[in-house]
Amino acid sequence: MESINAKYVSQKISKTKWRPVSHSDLQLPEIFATGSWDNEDNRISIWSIGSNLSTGMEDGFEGDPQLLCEHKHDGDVLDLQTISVSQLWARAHRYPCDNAPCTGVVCSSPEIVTVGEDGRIVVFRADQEGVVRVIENADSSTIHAVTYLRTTEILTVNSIGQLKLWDFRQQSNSPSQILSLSGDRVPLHCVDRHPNQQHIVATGGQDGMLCVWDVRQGNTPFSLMEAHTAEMWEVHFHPTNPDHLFTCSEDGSLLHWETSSHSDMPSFLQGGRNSSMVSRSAMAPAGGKQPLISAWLSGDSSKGRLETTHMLPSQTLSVNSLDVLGPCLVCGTDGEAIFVNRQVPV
């Protein structure tokens, strides 16, 4: 745990996000943003972990994150994304007589997609003032999160355990596909797409379970894993090494999930000594040619296992958000602390 820095910031942190870096230059991330919630004055803050290496330090920079600037934010910060834009879209999400919380945002420059408690999906462009498209009644329940599946497709998760796939090439205001958890309608709070295989997505929800889905096959999760003892707030594949995945929870834990086998099938779909898992048959669709059979969805489950590592030195109050880029991870908690780990083994 020596590589972890803790910074106490006197505000509950709801969201964290690294500023993107150039992979071609082998840069390490230095700048990240945080948003706060449930405070008298909420803020967006920009921090630096620095990169100046002292010749007298074997481990390099050892200081706490340094505050670069901050800006007051009206209301709780419910999501953060990075894009070059200088626009404000007021009342993007609303009820008939009041504003509604905007619960999620995702960017694919120049497009910006937001979702909200009002069940609306709104599409903007960073280079335009007006709204590009609105799906008014996309959901009868709260939409909690959104991610791009492909350039023209997004995936949303809601408070009744559904994933909905939306194809913006279609003029219809109905989802092109609906997937759901069987049995109880457990609210889903977060979703992330595999960076290389867009048909694979991971979700987490109120019951703390980690679900892996293949949107090409069936309408239920491919696998379910017991992850946390309370709500899972965020799930993220590592952007360049997606055999690693990270989750954080109301139970005060942040978990690093990693494969530990040499088989072709990542152990997210294999089960193992540190996971409790229910999985459907990992067979390829009958009759269809699959030149790139996903390593996540094929192989012999006896050849590997899934290992989980607790990333924080001790259980704390709710870990609300995390972001990982290269070997660097940042997370924010209700304990009014930011934790930065600059040596994540990925």
Given for the second form:
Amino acid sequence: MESINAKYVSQKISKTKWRPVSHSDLQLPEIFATGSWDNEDNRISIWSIGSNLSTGMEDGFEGDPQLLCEHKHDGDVLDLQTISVSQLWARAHRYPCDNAPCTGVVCSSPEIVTVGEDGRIVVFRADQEGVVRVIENADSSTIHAVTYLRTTEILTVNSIGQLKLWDFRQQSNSPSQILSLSGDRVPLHCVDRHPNQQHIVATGGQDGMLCVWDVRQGNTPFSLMEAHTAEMWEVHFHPTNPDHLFTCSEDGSLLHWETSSHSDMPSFLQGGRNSSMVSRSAMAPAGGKQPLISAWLSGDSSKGRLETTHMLPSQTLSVNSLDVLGPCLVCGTDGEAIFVNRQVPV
Amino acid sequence: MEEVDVEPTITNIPAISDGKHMGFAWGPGDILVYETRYKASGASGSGCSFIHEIRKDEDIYSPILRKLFNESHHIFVGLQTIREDLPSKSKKPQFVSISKNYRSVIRACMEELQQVAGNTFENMLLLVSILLAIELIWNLCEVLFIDAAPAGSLLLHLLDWVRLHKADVDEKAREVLQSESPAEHRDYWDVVVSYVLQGRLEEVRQMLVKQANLQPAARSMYKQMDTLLSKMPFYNPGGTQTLTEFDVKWRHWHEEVDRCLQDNSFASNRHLELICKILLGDEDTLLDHKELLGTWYHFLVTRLLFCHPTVKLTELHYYAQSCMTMFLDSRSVPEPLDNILLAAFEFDIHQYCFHCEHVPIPSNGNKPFCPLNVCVMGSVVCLCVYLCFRFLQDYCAKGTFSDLDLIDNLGPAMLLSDRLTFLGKYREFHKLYGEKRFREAAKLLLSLMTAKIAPQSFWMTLLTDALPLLEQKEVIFTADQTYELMFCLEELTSSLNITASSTDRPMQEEDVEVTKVELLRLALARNLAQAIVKEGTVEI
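One more: the block was the form predicted alone; return the form predicted in complex with the partner chain.
Now the full complex is given, and it begins with the chain already shown.
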């Protein structure tokens, strides 16, 4: 817990994202971007926690993020991605009479895919001025997030609880698959794909439930876990250690999920519904990982455990965004603070 | 708690002439104001084509203040999660540490503000002074409520508190000491007396040495004073001496000082005699030096130091009120800060909070701790009702529903509001009709009206929807159902008749309505006849 420090930045942070580092260099991530929201003037800011700055900072704490530069942004920053590009596509998302918020963006250089409140999916290329492809009426509700499943397939989640798979090789404008939870239509806010096993997808929604799906089988989630007591805003598999998963939520907590199964399959893929989660006090003892009492792991307990740890030292306002790269984690909150942890145990 | 009537601030709009009646409209962060033609008496005046926008000054300190708000909120929330099951003894160090953390946040904010001086100096001064006041109050609270020191230590903490918030003494002292001949500096004695008042006797002795060197003839007098000052007992909380032993020692010393005064040992030097009187805690002498004390709470602590150093927490309020009364003129009114501190000393938490709430603090209105979801449920329901209304309007205009997938997948959300339920059920009616399940469709349609799920404004549409069902070769509505439909129609037309008499509606529209009603009556009548016949028929 001591390795996390907070910086108060006078703006509510809606998005944080590490600048990617090349694996070959074995470098630790040093630079991250943040986007703000709910201000009259929102900003995108670039920060550095590296030690390669000039020695002008006498008593800045080691790892205290320093602002490198800022850029004004009209409207709330809803999503951030890193890509080398120098273009602006205006009015990508719109209603007949007005602009519509673009809620999500994902890149697989040079392709850029955006989704919006208008229910459209728009594809751009970094080197082209115009729009490459538009899927009109992809959804009659807001599409909250998008991610790549494979190079030619994307996944979107919307506010009526549906996970839709789109194949760009097909010409038609309808999804190749629709998956959803039966019963409640709970809006889904975030989606992420397992880095190695591309059929495994995690989503989080308004009820704070973490759902893990197998897109090859069936159209309902494989397992459901009550993760948070309020909306889950982001879910991320660790890019290089996918046994680790991170979620952050409106309830002010950031959870680190670790599976330590002996089998190849992560425990949350062993199916079932976990309806009990031990609630942890924020003042958990240092290194406090407590095994999860999970009803659905009854049977063969040697098959794996799921451990959950609170990453933030005490409860804050809504944690809106997180990003993890290597051993470094950054997150931003509605309490106008950025938390950086450089020693995430992965 | 009663509300205090605070006078609202008045802002003059220079561009609008005096005495003109203004109109206004609220904006997201501002207010639009314009001149109207209205006059209280006489003919209406001339208008003005200007609209004025009024908004609060750009608060350049708001990023710094926001940090203060957010960080202190975070500390406060962390405070709430301190484990309940721990005994209060082990919570105390945590509380003290949290309190110190909070104060350091305030101090950091003050420093940042001081760096951002800019040309709005007065504003900055005001802000800094308010933050200073906050830190002062908080520090006192830490001493009284959180640390809750026992007698003996309490005074020491109060002494620290006063010294921390009276930094001007050191500045003056530096000035004096850096001068050519400090003992002859005009502020020399002020500095010495200020040190005495704060109980910083070491510094007093060092200063007096310089004076003693200048007056070799009075050396013995200065030596005597020096001895007195060096012998003043201070309680040592960590030491082996008990409070009683300390008290005895102190009284002994106090008597010695009194003897010196009675003996006129310092009579020839008015300054030294003054110091002697202060050491005895003489009220009048202390009050003579109001400017050096500065505040009534300094007066309180000094008085306690030289009269009653073993003061207990519970005895504080006796002294606090009397000191404030004595110190403040009969003419001057206690300031909000004074009231807050007094309430703290009196351990009157309610009064304390009450006064705190009425200190005017300049803010930009952005409070990070607004409850986030207070209005969400309410607004969701309102939105639903509105959306339903729009859907239905759409349907009436186009004849089809848009966004069918949304309505089809309402799920349990349908029960959120009546309108939503109606929408869902109406869509179900259409589905049934499309599947040619006419009897079920008819039953559902009727229930929408009889169960009052449908808004009456929509009944005409529903009855019109019933027409094709009435016109079928096969009898769909039973006789009873037909009677009910007729009843609904009558209810509708009687309520419409009241409004139909107005001349607002154009003749054509009225004709259409009348024709519709007539068609319906005819269809209903025919259906009724057929139904009666069918139901009355007996198969032989």
